[in-house]
Each structure stands twice: as structure tokens, then as C-alpha cells.
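The chain that follows stands alone, in the form predicted on its own, written as C-alpha cells.
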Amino acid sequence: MADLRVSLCGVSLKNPVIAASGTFGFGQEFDALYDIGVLGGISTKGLTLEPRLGNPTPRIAEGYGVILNAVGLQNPGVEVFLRDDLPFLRKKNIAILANVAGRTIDDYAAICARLDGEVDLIELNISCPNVKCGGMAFGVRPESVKEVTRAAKAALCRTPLIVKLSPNVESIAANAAAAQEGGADCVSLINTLTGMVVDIERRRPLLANNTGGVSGAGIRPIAVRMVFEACNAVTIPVIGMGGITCAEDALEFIIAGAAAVQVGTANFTDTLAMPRIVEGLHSWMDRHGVKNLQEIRGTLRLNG
């Protein structure tokens, strides 16, 4: 079989398929369906210093080929994660990415300091569109991307830092470069796009939060384009995500330059989506005589 191993900021992954934050909990529910140890890694539910209840309901709406969510970073808090969830994940022999968020730059620095050395990588969520403060407020402008990245990186001694970028920006390349300048070891993208669904009978948005983050298969072409632009703007690794449902989708991102991929919404429609993607990568590479991912990574050639 083809060699799917990936080295991400010095962390070894058995394959490039990572569960995306907010779609996989902390892995235990999916492990009841299949051994999540077959995955390359898991990006945890977004963590904050203190527990959060999230936004009021309804928090999920559907569209054609997409869903909208406005969960609002509901989570049990970092201490509960360390006590109840991390021991389980450590037994699974997968890379553990702690996705973290905050209301202030000091919050980001503090949670990074608390998790330093406890997980394999920290993914800085500066791009969530569903919270009133923090989140995407830090991910819109290159200057703020650089500032929050620098503060988070200064709080870390042992753990590589991934910065998760928002697509709701003027230039994804500029923001990726700003994250690298701030000290990021890696960037991941895209987080959800901002959208709205209207209840035409009530003439009100379906989501209590009015807007929500759009994810799912329908956003993949946007995500691939942005990942390609980011890969050409930085020298650090890029993790691609957005609408991946099968191995062929994942290969688009890798050919565009991604070091690894994250799979999110597909887990809701097919609970076995990620192990199927891993198997599909093996099959495609074997059929095409590709021995390892490095042979095809970043090989996209533009027309004209």
C-alpha cells in the first residue's frame, strides 16, 4: 500500500486525515462506531478557559449542499478536557490538536500556556463567525492575525502552533503571511463562511443567532482556491479543509499544496466518512503508482 504518513511541524501522523474541530466532539462517540485510531489526528471541539453554553437554539439550519451552524463554541472548558477527554485520546495513537478560542488576546495566551506540552499541536481558532466577541474579530485583518498569533506563540515552549484562518477576509494570502510573521508553525483553512437562511413564513432568520457558519460539500471549490493561495504565500505547512467528502476531494487539496486535510461536515452525513477517505487514498495512490503523498503534493499546474 502507498505510504500515507505525514510529518506536521515535527509531529508524525499515520495519514493526512484529521477530524475537524466542532464536528467530532472529543472522539469518544465516533469511537463507538469505529476505531478512531485509524485516523491521522483529531482537532478537538473548540476549547475556552471556562465552560461555555454557546448560542441559543435553533443553532443548525440546512441549505443545498451545505449546513449552517451557530453553536457558539459550546464546550466544557479546558480543565474538563484535560481531566476527562485527553486520557482517552492519548490511548488512540493519533495526533491531538487542541482547538482553542478566547474573548481577548490574554485569553488566547492563557489557554495556550495551559495546554503547552499536553497535546501534540494547538490550533488557534481566530476565525469562528458565531461568537459575539473574540473568534473572527481577531481573524479579519492581517494586523490582528499577527498580533494574536504572536501572543499565543510567546506562551508556548513545546507545542507547535497552528492558526486557523477565516475565509471572510479581503486576502487569504495576506492573512496567512501575517500568521507566519507572527510565529505560526502552520496554518489551517478554511473555517466556515458567514451565511443566512430565512424562514419566509416568519420573515426571520432560521438561526437564533441570525447568521451562521456555512460548511459542507458546496463550499469546496472556494476552499481549494484559498488553500492554493495560502500555500503560495507561506513556507510553513498548510492544512486544507472545506467540503471534503471523499478521497478525491482530499486529493484536490493535497495537489493544491496542503500537507494534511481536515474533514468535518461529512461526518454528519456519513459517520464512516473518514475511514472511507483513508481507504480511498490508498486505493487511488496504488492505482496511479504513487508511493507517497510528497510525489503529488503541490503539483497543481495552472492553465494558460
The other form holds:
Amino acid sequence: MADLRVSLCGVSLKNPVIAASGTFGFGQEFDALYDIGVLGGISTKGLTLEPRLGNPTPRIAEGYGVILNAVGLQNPGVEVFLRDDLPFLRKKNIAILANVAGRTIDDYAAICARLDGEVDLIELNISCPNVKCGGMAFGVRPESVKEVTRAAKAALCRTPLIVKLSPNVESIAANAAAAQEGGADCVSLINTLTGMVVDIERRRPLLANNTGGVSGAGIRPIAVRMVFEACNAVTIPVIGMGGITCAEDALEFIIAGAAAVQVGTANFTDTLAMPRIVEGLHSWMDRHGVKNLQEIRGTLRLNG
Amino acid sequence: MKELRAKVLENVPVAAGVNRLTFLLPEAVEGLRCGRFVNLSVGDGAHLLRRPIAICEYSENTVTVCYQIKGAGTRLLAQRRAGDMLSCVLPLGNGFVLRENEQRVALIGGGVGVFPMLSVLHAYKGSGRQFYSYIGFRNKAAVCAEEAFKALSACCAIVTDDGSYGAFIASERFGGLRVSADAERSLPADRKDEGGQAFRRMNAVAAFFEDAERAKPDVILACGPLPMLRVLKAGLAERGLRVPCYVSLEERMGCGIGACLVCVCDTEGGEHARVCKDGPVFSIGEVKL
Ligand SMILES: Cc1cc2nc3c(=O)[nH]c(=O)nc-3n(C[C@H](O)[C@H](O)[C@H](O)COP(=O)(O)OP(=O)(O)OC[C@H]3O[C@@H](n4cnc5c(N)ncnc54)[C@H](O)[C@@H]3O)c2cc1C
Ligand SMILES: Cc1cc2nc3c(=O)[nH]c(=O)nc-3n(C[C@H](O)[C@H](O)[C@H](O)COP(=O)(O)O)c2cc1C
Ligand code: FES
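Okay, that one was the form predicted on its own. Can I see the form predicted in complex with the partner chain too?
Okay, now the whole complex, with that chain kicking things off.
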């Protein structure tokens, strides 16, 4: 059987398949369907210092081959996570990525400091509005990507930092480079693309929040292109995601240069998507005589 | 809870725009219960979200659901034929549970909310309980499962929003209960057919309140559109009726198993509860409607 192990910033994963933030909670529910110990890792629901209630409902809508969500960071707060959820995840022997968010740079630094040494990796969700900058997301301009990354990194002594990039930006390459300059140990992408669905009978947006984040199979070509561009812009590892539904989808990202992948929306369509992807990677690699992921990672050759 | 590929045994219309779908489970599933639901895959690759549908009837190896053909997903579901395979996640949610002391049970169902009520009747068939069913539809063409409601209830009112159909039936098989002359007067009919059935413009909650004193339920179970449940909650408070009441809620879902926090409702305590996992059945006093 092929060797699926990967090492991310010194953290070893038994395979490159990680549950994407917000679609998998803290793992308990999916563990009732299958042993989540077969996964490479889990990125938690976005955590904040204090509990948050999130947005009004409806929080989800469907487009063709995609979904839109506007959950709005509902979470029990970092303390409840540490007390109630982390012990369970620890027993599962998978990499634990704490996905974190904040309203100010200080929030990010504080939550990173609180989680330092408690989890395997910290994933900074910078798609949140910066209340001090008129609500523009931290992740939009390269300068602010660098600033929030630097503040988070300064708060961390032991846990490596992943910066999760927003695709709603001018240049994904510039923002990836800004994250690396700010001290990120890894970048992950893509977060959701902003979209809207209109209920034509009511002539209102279907989501209570008006707009939502687009994810799912339909965004995959955009995500693959962005991951490829980010891989070329940085020397740190890149985690790719966006519309992955099967092993072949995951391989597109790995060949484009991703060290690992995350799977989000596919967990809704097919609750067993991730264990199937792990199995599918094994069988694809065996069929192609590929012994380990390093053999194919970043082997994309451009035409012409 | 499992994700399974089930074989469609039957998928047929039972009323205007409503299908009954029965599928065969490839393996035993624990915890099938009335008021719980299944999450059905549309299965075309374009519609990524599963459709939550209440379990209407079940046996050891089959599950039956009834669904309204509403949007793209249920339209595609309606194209499934006997023999087709269908991916389903089940059973989900908490469901309805009747306690020993809850012997007189009022069931209030509106629209597609009638099916969870039907599931209660099927599940507690032969339990000796007396069910008082108040079942509302938009119009005559939408009326379905009437025979099952009549057969399994001690007393059953079928009403329509537009008055195009209505029936008030008391079955003698359930302890010889009859519609008393009083009760019949208390349901003044816009029109009456020869059998004395009331045909009138009404909704299920109004039918229940007119009959509540006679039915004297130990517990009320309800499912239907939000405005209907709001009227029920307000009506219970106004009348000071302190009967335990449980409602089954609907909300758009992502995962369906409690992980994504997409499907929340507001609780009276100012928190959020997940309809898919903490519900869909809640005590009416527990949730803001
Ligand atoms: C616990 C539960 C039990 C239900 N039981 C039944 C039942 O027994 N019979 C029945 O006919 N219907 C039932 N519904 C409603 C049913 O889920 C929707 O009518 C159905 O999902 C609509 O799908 P669509 O593809 O036709 O519509 P679309 O408008 O194409 O759906 C788009 C998205 O919105 C969601 N959605 C739309 N309306 C609803 C709704 N009312 N509730 C939840 N999600 C919705 C869909 O699931 C899908 O994700 C139930 C809902 C819940 C939450
Ligand atoms: C319901 C839902 C909730 C999400 N919540 C978060 C979150 O809290 N933090 C975050 O960084 N990303 C969040 N995301 C984005 C995903 O982690 C992922 O980046 C995106 O969905 C693209 O991957 P996919 O197409 O495989 O879903 C969420 C996505 C969905 C669908
Ligand atoms: S649908 Fe995911 S928590 Fe209810």
C-alpha cells in the first residue's frame, strides 16, 4: 500500500485528508458515522475568545453544484472547546487544527496565545471583518494579511501557524507572500467565495445575511488555480481546498503543489466522503505505481 | 445513524404534488422512530444538499416517507423509480416519545406537517391510546392519508384552508367515543354533507381549539408551518392550557447530524438549538417561534 503520510510544519499526519473548518464541528457527530481516526486531521469550527451566536436563519442555500453558507462563526468560545471538545479529539490521534477568528488584531493574538501548545496547528481565518477598518476583511489587502499574521505569530511559541487565505482578493499570490512575510508557517486556501441567491417570489436574498460563502464542487477549478498560484508564491507548505469530493479531486490539488487537502461541503453531500477519499488515494497510487505523495506533489507541468 | 444505499420499492403520488416513497434498507438500522427523519440524497451532482424528510412509517427493513414536490430536489426525487438506488442518512433527530401517563393525545398537523403526525399514529398503533387528530390542508386536492387518520384516530377532523373539503369523524372502535350533539354544534359547518360531516374553511389549530375541551388531551403534538405553530403557542397561553405540547420544526440544513450549526432555532433561554440534532421536536415553551 502507498505511503500517504505527510509532514506539515513538523506535525506528522497519517494522510493528507483534513476536515475543513465549519463543516465538521469538533468531530463527535461524524465519529458516530465512522471512526474519524482514519483522517489525517480536523480543522475545528472557527473559534473566538467569547461564545458567539452567529447569524439569523436561513443560513444555507443551494446553487448549481455549489452551496452558500452564512453561519457567521457561531461557536461556544475557546474555553468550552478546550474543556469539552479537545479531550475527545486528542484520543482520536489525528492532527488538530484550531481554526480561529477575531474582530480585532488583539483578538487574534489573544486567542492564539490561549491555544499555544494546546493544539497541533492553528489556522487563522482572516476572512472576518476587521471592526477597526470599516469592516473590510483582514484577508483582503496584503498589508493587513501581514499585520494580522505577525501579531498572531508573535503570540505563539510552540504551535505552528497556518494562515487561511480568502479568495475574494485582488491577488492570491500577493496575499500568500504577505502571509509568509508575516511569519506564517503554512497557508491554506481557499475560504469561500462571496455570493448571493435571490428568492424571486419574495424579491429578497434567500440567506438572512443577504450574502454567503460559496463552496462545493462548482468552485474547484477556481480553487485549483488559486492553490497553484499560491504554491508558486511561497516556500512554506500550502493546504489546498475548495470543492474536493473524491480522491481524483484531491490529487488535482496535490499535483498543483498542495502538501495536504481539506474537505468541507462534500461531507454534507456524502457523510462518508473523507474515508472514501483516503481509500481512493491508496488505490489510485497503487494503480499508478506511486509509492508516496512526495513523488507527485507539485509535479504539474504547464502546457506550451 | 448510518449512511446507506437503499433500494426504492415504490415512489407514487398520493395527493396533488405529494409522493409516497418506500425504500428497502440493506441492513438493520437501530432507532427508527416516529418524528425522526431521514436525509435523502438528490443524487444528481448539482444539488449538494440532502433533503430532510420525516419518517412516516417503518418496518424492520423498510422506511416510508411522504414528501411534497416543491423545488428542484424533490422534483428529482419524484423521478426515482422502483429499483433505483437512493443514498440516505438515517435515522436523524430526536423524534416523538409518548410517556405512560399520556393516554389522550392531540395531534395537530398542517400541510406536510401531517406526515410526522401520521408517523405517531403508526408507531403507537395498538398502544391503547386515544388520538385526537386535527389535520389541515390547503385545499381538497392536497388532502391525503385521510383513511389512515380516520382509521387510527379516536376522533379526527380534516379541514382545509379554503373550505373545499372537511370532515369530522369519531370512530366507535376507540372506546365507543362519538361526536356528541354538543360537539357537532361546536363545529358549525359552512356546509354539511348528508353524513353530517362538517365542510368548512378552517385550519388545524382552530379545529383543535374548538374541540380541546372535549378531547382533554394529556399531551399535544404538532407539526406544520411556523405561522401555524405560532398561533398554537399563543392560543395555549391565552387559554391558559397547561398541557405539555411538543412541536416539530423545520429549518434548512447542511450536515443534518449536528456538526455544522446551519439549522439552528432560537431558544427562550436566548441560545441556539440545532433542529437536526437537538430537535426537530421541541417542547413548545423551549423555543421561540
Ligand atoms: C426535520 C424535517 C422534516 C421534514 N419532513 C418533511 C416531510 O415529511 N414531507 C415533506 O414534504 N417535507 C418535509 N420537510 C420539508 C422538506 O425538507 C423540504 O420541503 C424540502 O427539503 C424541499 O426541497 P426542494 O428540493 O423541493 O426545494 P428547494 O427549494 O430546491 O430546496 C433548496 C434547499 O432548501 C432546503 N429547504 C427548502 N424548504 C425547506 C423546508 N421547508 N425545510 C427544510 N429545508 C428546506 C432544501 O432541503 C434544500 O437544501 C421536512 C423538513 C425538515 C427540516
Ligand atoms: C457551513 C460552512 C461553515 C464554514 N465555517 C468556516 C469557519 O468557521 N472558518 C473557516 O475558516 N472556514 C469555514 N468554512 C469554509 C470551509 O472551511 C472551506 O474553506 C470552504 O467551504 C471550501 O471548501 P469546500 O468546497 O470543500 O467546502 C465553512 C464552510 C461551510 C460550508
Ligand atoms: S444541519 Fe448541520 S447542525 Fe443541523
